[in-house]
Amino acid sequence: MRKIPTGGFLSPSKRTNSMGVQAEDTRICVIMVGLPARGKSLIAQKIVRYLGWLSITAKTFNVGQYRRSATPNPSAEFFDTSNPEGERLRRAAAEAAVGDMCKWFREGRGLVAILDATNSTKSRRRWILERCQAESIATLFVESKCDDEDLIMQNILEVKTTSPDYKGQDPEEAARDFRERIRNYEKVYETIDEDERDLTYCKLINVGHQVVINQIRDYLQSRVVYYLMNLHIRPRSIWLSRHGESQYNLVGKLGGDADLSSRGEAYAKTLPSLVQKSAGDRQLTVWTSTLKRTIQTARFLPFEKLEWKALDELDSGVCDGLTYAEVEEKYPEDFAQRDEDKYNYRYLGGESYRDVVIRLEPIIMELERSENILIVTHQAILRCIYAYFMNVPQERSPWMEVPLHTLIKLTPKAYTTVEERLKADIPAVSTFREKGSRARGNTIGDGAKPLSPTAQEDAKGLGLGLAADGKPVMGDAKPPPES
């Protein structure tokens, strides 16, 4: 493999991660804290997302999941303090879990474990830091503290449907007895205080209304302590899209800042409906690259609207303009190269997928403060945002197919994220290549479907080739005669 100074693999040295952080002098448990109902699960899982996004590996050890080999569907006198068994059970699956983490730590399979559960008390929460202490593991509690009364029930609402411990239950039932179940731990609930300055710790009140930290001690730990002052947990949706057919897409040329084909403006004109039946009355604020595509694909949109160079798309570096097949003529090993690792691998003067990432981070946190966005953007940037909501791994996330002319709805709960597509009816042309497929001789199309003979005339004002069936033919493949 010949070394590029401006491209090629991007190759992190062995002893750090891509942030720089040495591996063997990094482990941080994150201990959660707080009353059922508070958002616990949503920040671990978020925690966890985030990490791993950022090439650090990250874990989530739920103790509920422990106790659920034993008791899967406890009522609430389980939880109940004066029940003896359900002491003893909830005790044994709090042990289970913090011994599977030190296992997990001393065998090198990651940075960072995140401790979900109650954690209620101080007895409780200096047990597991001597368990910690033990293992020269450093720890971060983090409580999530609550008394908006519309929030928790909110929250209820979320838990009863979701939660495996009520599932297949009439969903009042489940409701009044996660209250109960509430109820207990708060007859024993002690918050953190001054008592234990001594400990590391980020307390979020009220969603983050107000956030107190103490004695943060190295940089992971401000890293994740940063991504937390960040977060809400209130309910909420993120909606996605690309922008409209290009020129550039009709003839599968990479990168460029071409206008909308035909078919693009088409797709414009249509998205505020599709918005309109996804979202219903709310009031979106509209994001957008910094490229014609896609702030002409936004411009029908009733909403205010902001333009991100940050999400303008992947850099091609020498290979902007050219189509893949033009790639793989020019710089058949580099063409080889990022098939094998395209996340790692950087364009010669451009951006691999993972400085996509590096630069989409101001991105995530201000999604992670904001409510009722929409982003408009490019297929790799995309890629990129998908794959931190759904946590998607990173050999993965840019071979995934997000098709042209569809508005993906991603709506965070506790256990999960919750995916909805609406495609609109209005075809476009696929710019998705699978891994290991030849450049030459590809035909880009949009199923079985002809392009239209306005987009025809498109694609031929471009010097783009017809299939005899009317699809386009991409690099230098030629139309097949016809019969």
Ligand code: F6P
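Positions refer to the first chain, counted from 1. These numbers come from a predicted model, not from an experiment. Here, rigid core means the biggest group of C-alpha atoms that superpose within 1.5 Å across both forms. What changes on going to the form predicted in complex with this ligand:
- Core-superposed comparison between these two forms: the CA of Asp341 stays below a 2 Å shift.
- After superposition on the rigid core, displacement of the C-alpha of Ala37 between these two forms amounts to 2 Å or more.
- The Cα shift for Val212 between these two forms, taken after rigid core superposition, is smaller than 2 angstroms.
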Contents of the next structure:
Amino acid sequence: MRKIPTGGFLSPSKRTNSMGVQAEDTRICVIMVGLPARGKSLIAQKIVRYLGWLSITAKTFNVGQYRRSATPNPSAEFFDTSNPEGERLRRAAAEAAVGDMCKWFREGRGLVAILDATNSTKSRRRWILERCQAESIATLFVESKCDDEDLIMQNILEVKTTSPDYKGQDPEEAARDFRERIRNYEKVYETIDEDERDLTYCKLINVGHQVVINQIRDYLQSRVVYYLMNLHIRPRSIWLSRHGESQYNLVGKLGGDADLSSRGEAYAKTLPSLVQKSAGDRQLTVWTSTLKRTIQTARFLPFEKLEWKALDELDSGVCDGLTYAEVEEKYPEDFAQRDEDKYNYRYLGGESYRDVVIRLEPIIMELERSENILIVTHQAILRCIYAYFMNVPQERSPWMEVPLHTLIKLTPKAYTTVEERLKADIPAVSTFREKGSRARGNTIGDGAKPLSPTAQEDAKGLGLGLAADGKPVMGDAKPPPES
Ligand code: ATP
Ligand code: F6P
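Same protein, different state: after the form predicted on its own, show the form predicted in complex with this ligand.
Every chain and every other molecule in the complex is listed next, the one we just looked at coming first.
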């Protein structure tokens, strides 16, 4: 019986994450700075999602939420610094948030906390710095500075008029009050400047048109800063598609570098019109893996194409070219262990989903920098990219069903990503195997239809058995192994 290597292999050390960061070394408080409606909460939320995707536990402490428990619907006067009661309540909210954050760190619940508030005066920032230093928590101040009045008004209308602060109020009145709130903050706002040179900070000016960084000290801080430098808020969408059905899919084999089946070819031919339906006249860039099935699928698309090795399918090592049933028969323990912890399970000589996420990180950075991109890739890769945008937890992402012959459109909006799916009218097998289910071959995706005559030819060419009704007999032709 073969033993599965563990420790940084099957089950990576709990003390390190996918970036290899040591838990004890790095506890960072990211302190947002800036006037209201400068995208601070959005940036905070994106950092949490990005780090979470990389297995680094991060959490936002939003001072507004603490303030809201005492003052749910304040008007602009509440934020006037000459209002002592407002000052007292706002200070209490900040103290409660910082207190909870320190407790969260002390309990070892995560590595990165984001203190989301305006933190708009030097004295407030100094106070936070001292609180963090007393707890040996490193700090990274992130200031978003923006003087584009149109953009600020757009932000107010997009997210502030629907904020719980203005629940049940007229949106126009809410926008007017919010402008007034900003004016109150402007009276005391101090941007991070020369006399705060001892702080570790990153200043994003006009959504990253200019970035100023100072005293970045460690790896994790530099990763966060690099991520922030790549963000933009121009409207765009990202399209994701698996390759068309492949010859390997027909027989339920994993991995390989097979050609498309005839139905996969049909999908490749349909893809340009499917994309046109979804993207209109937008000029896209197409990214594929270096494997034949994605390149063949993308070849009729009238756009610039780039091949990325990082988009190649999860490497199934010694199981490459086997069906799930063959894996279960040859490596029953591995088969069971993969079901037990699919995200961390690393194929012998191959990869885990965790490994794939690490190699996809540059792809995510590039996607954040880019505008309209169509990615034609593979089941496991698509799951990981989708999980990043849709914030799907690790334990669930490897089990997501991502059908063949389906175009997914993701449109990032403030705080959410909108998803649309367009299904091509071309049947394909389903390569999805549910957790805990017996290994069997791929099932026909369009219900119980027999394969078309051409698909039957494809199948015969591959030595695949066909039942009398024309349906393929796949991996489950062999009896299941005794357990
Ligand atoms: P508040 O202090 O009231 O909580 P905020 O600064 O947290 O405000 P958000 O609620 O995050 O502001 O505002 C989100 C809006 O800001 C979105 O419409 C988003 O497009 C926009 N936005 C995102 N990043 C930036 C940026 N760097 N500069 C200006 N606006 C941005
Ligand atoms: O079956 C198609 C496929 O792309 C294989 O090449 C790959 O091994 C598999 O999907 C990944 O999916 P899962 O992680 O669910 O086995």
